[in-house]
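In the form predicted alone, a lone chain appears below as structure tokens.
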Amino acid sequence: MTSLAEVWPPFGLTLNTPRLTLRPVLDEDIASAVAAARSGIHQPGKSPFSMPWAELPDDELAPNMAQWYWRCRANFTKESWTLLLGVWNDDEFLGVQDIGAKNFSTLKTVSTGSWLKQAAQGRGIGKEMRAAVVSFAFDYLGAEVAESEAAIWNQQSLGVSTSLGYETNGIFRHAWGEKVEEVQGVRLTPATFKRPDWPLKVQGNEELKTYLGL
């Protein structure tokens, strides 16, 4: 029987840290992702996302999330890709960590973003899942730079970046829903990366690299 990973190689990727499993969100996981998002991600009216999707009414949130997962898969090419990795602790769905790139074969640069349900925040999980994808990008994909960004008031996200060795990379203005926010860019290289004291376990990397032409 043909496996999902044989049909679409990114489905075969799995990253394991001491507490977490990160793997692509499958259709069967979307309901768990929606439930996690509905449980609350941030304080009302204080969206950490430039598109305040988590504030949508319940009847709009679910189809919006499903369409986003499907869109990222459909638009996944060697030249431009975004991989959405669900984050689990045992059987509990905690959030999503994404990693993506444009013209990676030349630029060797990835970008990351994430969300984590409020019940899982404050336990170092955000740092652990970001460290996982950055370690994967540097050590398995051959990335030379990892970039991220956050609104300047989002000290929780910027604190994770600082703790991992990211350096500030300019402030810019960005449309944030219906208003404007100042956004802090951050940048990490293998030389500045404050590596975790645990090994990352990776499965399905070679197939993904082949699919990306690396």
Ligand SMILES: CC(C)(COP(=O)(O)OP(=O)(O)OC[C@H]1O[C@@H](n2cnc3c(N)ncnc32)[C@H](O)[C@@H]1OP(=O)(O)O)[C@@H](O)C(=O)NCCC(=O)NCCS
Contents of the next structure:
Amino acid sequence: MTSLAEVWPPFGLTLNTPRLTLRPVLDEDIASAVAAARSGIHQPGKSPFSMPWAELPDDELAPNMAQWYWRCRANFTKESWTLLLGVWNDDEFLGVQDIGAKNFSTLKTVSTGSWLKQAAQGRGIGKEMRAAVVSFAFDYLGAEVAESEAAIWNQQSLGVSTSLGYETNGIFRHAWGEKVEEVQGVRLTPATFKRPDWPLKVQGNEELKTYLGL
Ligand SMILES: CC(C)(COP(=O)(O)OP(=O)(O)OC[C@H]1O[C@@H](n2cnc3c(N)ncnc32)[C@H](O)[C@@H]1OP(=O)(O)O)[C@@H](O)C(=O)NCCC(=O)NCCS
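Hand over the structure of the form predicted in complex with the named molecule; the form predicted alone is what we had up.
Full complex below, order starting with the chain above.
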């Protein structure tokens, strides 16, 4: 029987770190992602996301998350793609680490975003999963720059960035709904990357690269 990864190559990507498995969120994983989000991601009223999706009422959160996973897959092209990788420790779904790019063949730049359920935060997992996708981007996709951003008050996210060697890359005023939010851009290159002391295990990268035209 044809596997899902043969149907759509990004589904075949798996990254393994000492504690974590990162792989695309499949339909059968969406309920686990919703349960993790419902368990709490951030302090109420203090959304770290430009769209405060994690605070949606219960009956809207699940369909909103499902549609976001489907939209990212449906809109995936060589020119503009976002890969949403679920993060597991054994069988426990902890959160999502995304990586994406626009015009990657020219710019060789990826951007990332992530969340973890609160019970999994503050144990170095955010750092481990970001290190995984950044190592993958530099070493397997040939990225030259990895960018990220976070509200200037988001010490957890900026803590991950600083700890991996990202440098600050400007503060921007963004409209988050009707509110102005000051957002800190950060930027990492292979030269500034404070590499983890563990090897990343990667599966399915050749098929993904072919699909991306790299
Ligand atoms: C952002 C997030 C993914 C980080 O993951 P995490 O597992 O909590 O972070 P880690 O435990 O890996 O911390 C990584 C580094 O940040 C530092 N850090 C974490 N919280 C910090 C804080 N409040 N103040 C200062 N530094 C902090 C840690 O000390 C660590 O650095 P070190 O390795 O040099 O000691 C997670 O906290 C989260 O999901 N937050 C809510 C959603 C969110 O903000 N997403 C990002 C939107 S831009």
